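A single chain comes next, written as C-alpha cells; it is the form predicted alone.
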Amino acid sequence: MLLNVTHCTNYKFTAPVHYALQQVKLTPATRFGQRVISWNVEINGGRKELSYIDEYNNKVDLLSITNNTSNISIKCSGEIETTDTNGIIGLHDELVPLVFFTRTTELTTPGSMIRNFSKVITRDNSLRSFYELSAAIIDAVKYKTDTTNVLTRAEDAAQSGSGVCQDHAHIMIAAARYAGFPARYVNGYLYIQDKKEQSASHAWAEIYLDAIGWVGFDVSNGISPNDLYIRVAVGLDAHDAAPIKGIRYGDQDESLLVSVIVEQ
C-alpha cells in the first residue's frame, strides 16, 4: 500500500525565545514492512544543526530555535509504501542488547494490576498468551482521551480504565518486561479510511518472542500492525520514542498544534 502522510507541529510561544533545542524523531526509515519513497522535513523559526542516528536506529534532527521567535513550525511530509508482515519486524538489530528492553523506566513501572495481567503470558504459548493480554487490557482500560497525559503512568491508566494508545502500549511492555519478555515502544502513523485527518501520531508496543523476534501489537484496536501502519521510531516508552522534545530558556508558555494526515 502507498501511504502519504503530512504532520505538521506549530509551537506558538507567550514571549520571545531566545534559546532553544528540539530533538526531532520524525522520520521513518527503509526495513521490514515499510520502504521510504521520499520524505522531507520543513522548519520555520529554526534550523537543522545536525542528524544522527541513535541507540535505537531512530534517525534524530536536533533543531536549534531563531533567536527571538514566538512561533517554530515543524512540516513533515511523504510517501511511503508498505506490506503487511502480520506485526512481525523481524530479529534485533538495534546497537543496544535486546536485554536493555526489559529495563523498567518510570512510565512502565508495574503495579498489582499489571502484575495481574501478567500472568495470562506463557513460554509454551507466547504469541497467543500476547493476544490475550492484548484483549484483557483493552477490555479493562477502554479508549478514552482526555483522561491521561504524557506524564501518566501505565499502572495509574490500568488503574483509572481509561487511557489512550499511550497507556495501552505502556501497560502491555510494562505487563510484558514483568513477564521476563523484551518490550519497546512504538510511534508511528495508522491510516483509518473514514479520517484521514487526525489530533495525533499513533502508538503501540513490539514484544520480542525467541522464535519469532520482535511483534507488534496495537491493544487500541486489537491487531497487530498490518500495512495501514508506518513506523517512526521506537524507545523504552514514549518519553525515547517522543516525535518532538526539547529544552528552552526562559519562563514563556506555549500553545502546541499539531495535525496528521495520512492518506493512499
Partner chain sequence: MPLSLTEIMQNTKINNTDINSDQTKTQFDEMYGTTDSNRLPYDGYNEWFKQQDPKSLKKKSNEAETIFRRSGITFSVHGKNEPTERLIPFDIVPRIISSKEWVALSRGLEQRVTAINSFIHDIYHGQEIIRAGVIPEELIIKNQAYLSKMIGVNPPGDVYTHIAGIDIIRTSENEFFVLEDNVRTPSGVSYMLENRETMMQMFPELFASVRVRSVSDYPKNLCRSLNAVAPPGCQGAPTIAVLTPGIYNSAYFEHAFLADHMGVELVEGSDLRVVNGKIAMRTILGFQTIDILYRRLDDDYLDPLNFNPDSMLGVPGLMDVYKAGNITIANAPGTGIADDKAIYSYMPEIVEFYTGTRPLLNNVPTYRCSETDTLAFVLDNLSDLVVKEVHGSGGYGMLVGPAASKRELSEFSKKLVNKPENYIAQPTLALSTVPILVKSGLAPRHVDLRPFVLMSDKIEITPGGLTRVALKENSLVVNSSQGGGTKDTWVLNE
Second form
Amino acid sequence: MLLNVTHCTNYKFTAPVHYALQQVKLTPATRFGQRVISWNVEINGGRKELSYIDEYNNKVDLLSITNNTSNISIKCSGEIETTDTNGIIGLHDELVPLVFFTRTTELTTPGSMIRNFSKVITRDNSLRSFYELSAAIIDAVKYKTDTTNVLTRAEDAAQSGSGVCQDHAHIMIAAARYAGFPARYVNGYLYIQDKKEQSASHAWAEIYLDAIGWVGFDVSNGISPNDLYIRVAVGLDAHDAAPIKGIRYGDQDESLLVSVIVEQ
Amino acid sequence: MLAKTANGLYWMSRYIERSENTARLLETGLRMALTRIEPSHDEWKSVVETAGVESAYIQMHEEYSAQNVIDFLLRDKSNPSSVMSAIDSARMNARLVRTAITRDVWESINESWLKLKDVLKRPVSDSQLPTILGIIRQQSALIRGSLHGTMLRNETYSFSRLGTFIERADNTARIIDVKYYVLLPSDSYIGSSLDNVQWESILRSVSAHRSYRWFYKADYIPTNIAEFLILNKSMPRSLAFCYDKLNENLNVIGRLHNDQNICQEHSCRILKMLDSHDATSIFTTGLHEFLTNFIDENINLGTKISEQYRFYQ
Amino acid sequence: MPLSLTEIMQNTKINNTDINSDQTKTQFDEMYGTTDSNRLPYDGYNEWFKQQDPKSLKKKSNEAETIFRRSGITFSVHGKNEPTERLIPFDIVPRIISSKEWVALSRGLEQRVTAINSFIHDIYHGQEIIRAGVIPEELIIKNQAYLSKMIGVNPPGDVYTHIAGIDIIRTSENEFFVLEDNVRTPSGVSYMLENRETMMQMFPELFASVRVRSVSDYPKNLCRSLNAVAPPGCQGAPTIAVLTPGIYNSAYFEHAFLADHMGVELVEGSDLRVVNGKIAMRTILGFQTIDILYRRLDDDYLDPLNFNPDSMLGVPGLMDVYKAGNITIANAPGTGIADDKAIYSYMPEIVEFYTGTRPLLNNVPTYRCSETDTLAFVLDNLSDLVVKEVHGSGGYGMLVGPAASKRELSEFSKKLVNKPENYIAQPTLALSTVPILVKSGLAPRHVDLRPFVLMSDKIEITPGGLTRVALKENSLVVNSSQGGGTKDTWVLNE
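May I ask for the structure of the form predicted together with its partner chain now, the form predicted alone having been displayed?
Everything in the complex follows now, all chains and molecules, and the chain you saw is the first one.
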C-alpha cells in the first residue's frame, strides 16, 4: 500500500526561549515490510545541529532553538510503501543484544495486575498466547482518552481500567518482559480509512519470539500491524522511543499542537 | 577567555575591594568614637549608613552600639558587605577562576581567608578592633601585591581591574553622597569643630585625610574635598581616577575584538562628563543629583560589561 | 612465583577455613622486608635519613602541611552541616619502588588496561566474550553501568579508558594484586604531582643523592595523549577542556590543577552549548568549539537530555554530539561497566581472553555472593572477610570483618542474604607497610598504590603513582575520605 504522511508538530512558548534543544526521532527507515520512497523533515524556528543513527537504528536529529524564539514547528512528510507481513518484522539483526529488551524501565515496572496478565504467556505456543494476552488487556483496560498521560506507568494504567495505545503497549511489554520475553515499544503511524486526520501518532508493542523474530502487537486495535502501519522509532518504552524529547532553559510554558494526516 | 572566568575575575576583585572598604569605614567609625567627648552612637550609625547596609542592619539590631555595628560589618554572614562575607565571596570567585590567576594570587587570597576566618571566629570587641583592622589591611596589601606583582598584563588582569574600579567608584560616590549635606555651602559658620570632624571622617573613609593636606596645603574646605574625591586624577579613590583606569582596561580588552564597543563608549562618556566639571559647576548642578546620576551610570557600566562579555548567557 | 587467580581460588576453596593463612597474617614492610636492615631500594634514602635530626624532620613535616594548606590543596567533606574543606595528610617518608619492580608492575598494568579497553569495545559491539561464554550475558547487559547509548559507538581511536587508575596492593617481596580498576574518572593524580613538588622543595639535597624518576611530565603527556585521539572532523590543533561539576565538588582542586597545568580551560556544564553540531564554550568573544572534553563528571550527570534529566551539572546534547562523532569524551561514557565489582572477579579471564596471555598481575581472590555455595561460605567466614558493595566506591558501604563488632556482623549478614548479588567478598590481605614519621620516629603503616595509566595511540604510565597510607596503626583503610593520607612515591632510576 502506498501511504502519504504529513505530521506537523508546533510548539508555542509563553516567553521567548534563549536556548533549548530537541531530540527528534521522526524519520522512518526502509526495512522488512516498508520502503521509504521520500521523507522530508522541515524545521521552522529552530536549527538542525546534527543527526545520527542511534543504537536501535532510529534516525535522530538534534535541533536547537536560540535567539529568543517563541515558536518552533517541525513538519515531516513523505511517501512510504508498505506490505502486509502479519506483524512480523524478522530476526534480530541489531547491535543491541536481545536480552537488553528484557530490562524493565520505570514506566514498565510490573505490579500485581501485570504479573497476573503475564500468566497467560506460554513458551510452547507463545504466538497464540500473546494474542490471548492482547485480548485480555483490551478487555480489562478500555480504550479511553484523557484518563492517562505520557507519564502514566503500565501498572497504574492497568489498575485504572482505561488508557490509550501507549498504555496498552506498555502493559503488553511489561507482561512479556516479566515472562522473560524481549519486548519493545514502537512509535509510528496508522492509516485509518475514515479518519485521515488524527491528533496524535500511534504506538504498539513488539515482542521477540524464538524462531519467528520480532512480532508487532497493536493491543488497542486487537491486531498485528499490517500494511496500514508505518514503523518510525523504537525504544524500551514510550519515553525511550519518544518522537520529540526536549530541554529548555527559562521559566516559559509551552503549548503543543500536533496534526497527523495519513492518506492513500 | 571563558565568560565565566571574566565574570569570576570581575567579582573576585569587587569583593576584595569591598572587604577593604568596609574595614576602612570601621576604622573611621572607631576614630570618630575615640575623638568624641560625649558618648553617643551617632558615629556608628553613620558608619552603617555609609556602608549602604542600613536596612539589613535594622532587621538584625535595634540600636547602633559599637559592638553590634562592629560585628555586623566584620563578621555577619547575612551581610554581603561584611568583611568576612566579602572575603568569602572573593575566595569563592578566585576558586572559580583558579586556572586564570597565578598561584601567588590564589595563595594570598586563600591565606587571607584562612587568617580572617581564624581571627573573626569570635566577636571582636572595640579594644581588639585596631589589631584586627591592622591584620585586614595587611592581608589586603598582600593580595594587591601578588596581583600587581605576578599577573600578566592582559585581559585577565583587566577584568579583575574592572571589578576593582567599578566597586571603588561606587563606594566613593556613596560615601560622599551619604554626607553630601555637610559639604554644601551654608550660611552658618564654616569650619566649626563639628564640621571639621565630619569632613575629616569623609576623607578618612577613603584614606585621603593625609593626601588632602599634601595636595591642598590648607584646611578642609568643602569645595576642595568634593573636588579632591570626585575630580582629582592623582587621588586613587576619586571617581575620575577610577574612570581613567576603567577606560584604560576596557581598551585593553577591546583590543581583542578590534572594535569600539558599548562599554568603551559608555566609560568614555562618563570620563568626559567628569572632565567637563569643576567643583563649582558640580555644586551648581546639585551635588546630590550629580552623585545619584553618577552611581546609576556606574551601575549601568557594570551591566553593560556583563552583557558585552556574556557573563551570564 | 605469584599464584594465578584460579590457583588462589582453588586453594582458598579447598582450605575454606584457611583464608587467613600465613600469606595474610605476616606483614611485609617495604623498607625493612621482614628483617632488621633495610631493603635495597631504601639504601640511598636511609643513608640520608640517618644524618637527619628528628626534630628538624618534624618541623619539615609541619612545613609541608602549611604548604598544602596555603595552596588550598584540599578536598571537601560533606558532613552534617556546611561542607568543610580538609587537608589530606601528607607523610614525608617516601615510598620507594626499585626500577626492576616497576618494570614488572608496569608491564602488568599495560596488559590489564589494554584488556579492559578491548573488553569495553567488545561489549558495546560484537560481544565476543559473551558468545564465548566467559562472562554471563545478564551480568553485563542488565548491569546499570552498561550504557545502551554506547552500543555501536566508535570513539576516536577506539579508546575508551584514556585515563585509568589501577589500585595495587602488595603483600610480599614478589606479590602484587590489583584491588580495583578505576576507569571512570579516577582522581588523585594532582596529589601525586604536588607531593613530589613539596618533597623537592623541602629536601632538594635528597633528590641530588637519590636518583628518582620524574613525574612532572604527566600533564604534558595527558595533553599529547588526548590530542592523539581528537575527533576525525577536527581541523587544526584540537581544543581540550576539563569539565568539572564545579567548585563544590570534592575534587575541584584537582580539576583546576589539571586544567592549569595542561593550559586548557576548566569548564562547567553551564559554560557549554551545542553550536553547529559541536560542543562549544561561552567565551567573552562568543562560542568556541571544544574537540576533546576531559570530563570529571559521572556518566549519569553528563547530559540531562540523554541521562539523568535532573542533572544541573551536565551538558544537554553532549551525547548526541558524541554519537555524531563530533567530540572526544575522556573517559568515554559507559566505561564504568569495567570497574564494576561484579565484573572485577572475571578480570583474569578478561585479560586472558583479549591479550591471549596469562595475567601478569593477580586479582585479589574474590567471592561472588550471587553464587549460592559461595554465599554460604562467605556467611560462615564473615569475620575474616572484607565485603564490598558491587556498585560502591570510596570505602563506603563495606564491611571489614576482622574490625567489625558482633552486631555489625549480624546486621551485615542480613543485608547479604537479602541481596546477595549486591556484594562480593575478599580475604583480608595484609597490605604491605611503609614507615611514616610519628612522634617517636618511624612506624609502619599499611599502604596501597594507584598508578596512572594513559592510553591513546600508545600507553604511557607515569613512574610511581599515588601512594595512599592508613595513618592509624593497623588500619587497612587508606581512603582519604576515611582518614587516610598520602606519600610521595619514588621509582628509582637504574
